[in-house]
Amino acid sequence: METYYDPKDLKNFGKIGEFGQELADKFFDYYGNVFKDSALTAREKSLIALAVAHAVQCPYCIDAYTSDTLEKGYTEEQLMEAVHVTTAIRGGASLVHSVQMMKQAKKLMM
């Protein structure tokens, strides 16, 4: 079955510099530094990345960070819990905007 996202494309991510090497190099340098151990461990950052991948709905990132988190010793239960945290935050973000809707509705109904 053909899909818009081809999992094989993830292996070509390193080739994004083909149309602009200077900025690609800067991005990959930045990206590499972000994921180094610092105030957070590379392991912790990998789990955060998996959660963010679900929030931004990037199938390439989901594949990459599912593999990475498992390689770093996280369990399936921990991965799913991270996804539930993402879901709770995304749902809450939608619901908190209902305050704006309620204020506007009350203003218009007066």
Second form
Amino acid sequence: METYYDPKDLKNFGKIGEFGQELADKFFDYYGNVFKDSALTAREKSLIALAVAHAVQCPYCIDAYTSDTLEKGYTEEQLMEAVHVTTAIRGGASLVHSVQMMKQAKKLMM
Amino acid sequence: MKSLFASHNPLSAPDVQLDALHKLELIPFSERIKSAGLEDIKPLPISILQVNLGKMCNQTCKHCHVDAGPDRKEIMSRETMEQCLSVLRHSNIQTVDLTGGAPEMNPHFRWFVQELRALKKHVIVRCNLTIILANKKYHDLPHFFKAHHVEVVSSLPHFTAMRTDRQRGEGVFSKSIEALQKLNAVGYGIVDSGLVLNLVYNPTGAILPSDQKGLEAEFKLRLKNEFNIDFNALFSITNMPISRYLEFLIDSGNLESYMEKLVDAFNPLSVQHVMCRNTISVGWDGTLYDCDFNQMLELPVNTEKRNIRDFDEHALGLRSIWVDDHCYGCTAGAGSSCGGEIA
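In place of the form predicted on its own, the structure of the form predicted in complex with its partner chain is requested.
Expanding to the full complex; the earlier chain stays at the top.
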């Protein structure tokens, strides 16, 4: 079955330089540095990446960081809690706009 | 759960296991090392004799590369152990690594350890922890290990019960914790005690192990905070795509992607440090192998004489080490050996 997303495409991510090597090199260099141990550990960054992957709903990133967080020793329970953080922020971002809705409704109505 | 052997599963046959890997049409490992500029893997002087005392075990772990279990009856005889001692008496090999199955279940285990210590060899026992609680006759093992200054290496795939039990069987985690506390109580894993207790981490699934130091820090924190357990080091070991772990990979549809991960993560630097270079593995019947994994695939050393009774250190030093596609498991990422990361 043909689909827009093919899991095998993730393996070819490194080949995007074919259509523009310089920026690809800069991106991958930057990416590699971002995920190094620093003020945050590589382990902590992996869990953040999993949460962000759900926020941006990137199936490649979800596969990659599910493996990576499990490899780094996180439990399934911790992975799910990270996704609930995503959900809380995404849901909260919608819900906080209801303040505007309420203000407008109160202004319009008697 | 039965072993593959006892349940007559075709995968218990080594050639069926290797066929499953060959069907994937990966770059053969022997060619991959050549493309990395290495002609083959050359032996170094032997520094470790790894002796498999038998396939009998009180556990039936899902990832076991030995296909060990209570239904396996193959164990090393005292005569073969005497042949090992004879070799060691006239050799510079300093370390003897005892494995199984559960090596403690071999009735000659304690005698063998005492004889090895009398030869002043460094003895490592790969203890599955639960054996200490399995039967009254094993309850004093921590004291026995201490009395003979044995290094203990024990599997604990995770610091949570769910992950550990899923790999090693229901209730194994709580028994392992109790056994670790007993080892700590006699001094194992305690700073400056001189009694070494190392843990082994194997991933519980079709994933690779991560950075060993990072995992060790997490294990130390969680085991100390939740169970007041101390240990020396964590060895992070990659699961080899053979035997029961291979069965899991096939049944879960993960074989191809797991092997691709191993191949993609091939690290030429790790090849210099693979354990088959300085280790000889002895099977329960005395047959010699390049490593414990080749032993389970029944690929003996490539020399004319292949049994401990005919041990020829010079000939072994000139041999070609058998490699096949399962060897990708030892060269992925930071590499893997019975002592954890290698590169």
